[in-house]
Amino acid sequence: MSMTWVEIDLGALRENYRAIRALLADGVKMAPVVKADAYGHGLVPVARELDLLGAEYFGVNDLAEARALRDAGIEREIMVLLGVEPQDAGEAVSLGVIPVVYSRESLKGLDEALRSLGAKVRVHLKMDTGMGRLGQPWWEAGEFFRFAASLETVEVTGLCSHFSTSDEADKGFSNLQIKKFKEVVETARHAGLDPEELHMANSAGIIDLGSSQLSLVRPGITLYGCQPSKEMHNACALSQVMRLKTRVAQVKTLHAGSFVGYGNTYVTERETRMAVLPVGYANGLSRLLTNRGEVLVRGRRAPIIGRVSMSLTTVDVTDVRGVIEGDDAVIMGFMGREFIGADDIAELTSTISYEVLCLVGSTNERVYLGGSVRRA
């Protein structure tokens, strides 16, 4: 086993799922977003747990992720959030997935491919209600829907959109997006479409915007135990699923006035007991934590001193009694009563918890706790 690894607490994942489910109105379905290898937590192990809990849909980025779920025996509905290329239409049909189609051009290409195959597929049409990213602009909804209704190769079973500011304190723009989406739904029905699934609520929408739940919701970051932002009006009790751990490789004493790390960016002001950890930016530990981050050793906080390098980081353990080589160290997560969250690391490195989790989870060996799958 590697000296640095991540632990994925499947028990915490289950509790987060249940906490989110408790916020939903009766009959609202859930489509956990497991794209990007489940935010670094492991696509298949995470999906298996959520499948057992009854998640009705899964949201993935592409056909490769959809294929991995089917190969793992997942039979739930799968939405391919980035859609499919025309040349991949046959595989989409064989896998039984639902492509999200976001423009007239992509719909036309899919239709042409399906006609050549003599096949048909279910799709969800994505509307841009103000985010300005993927999606047919809401003001072009009528023409888009009439074109979709004219095609024999696609069955429009859903409409969706995506919030741009639902995790901010001011909900004005999000409420405007909800209003536009509901107008779009009426336009679809007037065009002869009857989409069963309507969805736009992400994690923040689920927590703060009850009117956005509609028939289906797409929780992401909350499943993995992080709040969408600090500006949320409401709270949901969550537990971080991922913990990054390593072991102390060396402990030594430096005299006052000693340099530490590349560039001599840190100079000891006292006799310093220092621990060297075999973890660095190759493990997703940002170099921006140089001389400002902390880790947990023996249940206490130890400041990072010197530059975070590719595979090594040095910490001051002068005030942590009894540290020896081989001791566990927690870079992210709980140790005793102390906790360093992905949100804490994100704040220090001017990013968001999503990026922290994806980087850490995708660059380290994963060990699974509390479920049937132990390692991936």
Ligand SMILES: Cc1ncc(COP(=O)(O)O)c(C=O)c1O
Contents of the next structure:
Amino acid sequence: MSMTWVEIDLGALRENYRAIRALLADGVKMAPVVKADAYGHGLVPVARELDLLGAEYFGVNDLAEARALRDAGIEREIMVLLGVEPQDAGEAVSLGVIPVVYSRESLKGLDEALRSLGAKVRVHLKMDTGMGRLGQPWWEAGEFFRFAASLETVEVTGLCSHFSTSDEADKGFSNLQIKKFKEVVETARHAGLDPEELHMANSAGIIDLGSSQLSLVRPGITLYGCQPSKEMHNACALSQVMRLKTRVAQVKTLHAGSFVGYGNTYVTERETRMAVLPVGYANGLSRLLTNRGEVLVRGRRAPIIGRVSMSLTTVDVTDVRGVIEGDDAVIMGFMGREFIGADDIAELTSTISYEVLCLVGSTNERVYLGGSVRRA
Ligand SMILES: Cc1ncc(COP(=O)(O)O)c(C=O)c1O
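Same protein, different condition: the form predicted alone was shown, now please give the form predicted together with the named molecule.
Shown next: the complete complex, the earlier chain at its head.
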């Protein structure tokens, strides 16, 4: 067992899933986004829980993630959000997954590969309705759809798009994207396509833009227990699924005027009881938390002093009674009544909870709590 580890609370994951499900209109299906190793929470254990709860689809990045789900016995629909390269078309067919196709070129490549295999695949076409990232631009929809409709190797069973600002207070641009998407759907029907699934809502869309729910939604961050942003109009009660823990390696008393850590960036102003923690930026704890931020020890907050280094971090525990070597410390998550959120860390390090979860989750041993699966 490592000295620093991540706990994944599958009970919290289940509660978040139910909270999101409760926001959906009748009949709307869920495609939990479990890409990037389920935002660092572990693809298979997370998907297994959500499968048991009845998630209809999963959204993964690539075929490697899709294969991992199939190998784990998951039989639900799987959308491959970054698409499938022509040389992998055969595997997409054998895994029975749905590639997202985002350009005429990628559609052409897939068609050629499938023709040589004599195979057919279901696809969802991704439209850029204003985000300006992956997807066929909406103004080229007609030609794109007519081309898709002309191919015998692909069956277009879905159309999708993605929001760029659904987590912002001003929903004007998102509403424009919804309008454009609805127009694009009409264009698809005129081109002879009959997509069963229409989807564009991420977590923020689900919470704040009811009209974006369509037939299917793709929640990510909310499943893992973080709000999409502080600007949400509507509420959704969530609990953070990930907790980063470690154990105090050393406790010592420094005289007033002592330096702490690399670069002597901190000087004690008083006699200071200091705890050294075996956690650092190699564990996904940003070096930007140097001399800022806190950890939890014995249920109390202890400020980080000195530089966060690769595998060690120093904290001031002068005001926390009775800290001894071997005590548990929580870097992120709950301890007693105190809580340090991925959002709190993100704010201090000028990023978003998504990045904090991915970094912390992918660099530490994981222990699963509250579910059928105990270990990664
Ligand atoms: C295509 C797509 N859909 C849905 C999501 C889920 O977004 P969120 O985590 O904000 O719910 C993502 C996440 O980046 C995504 O790329």
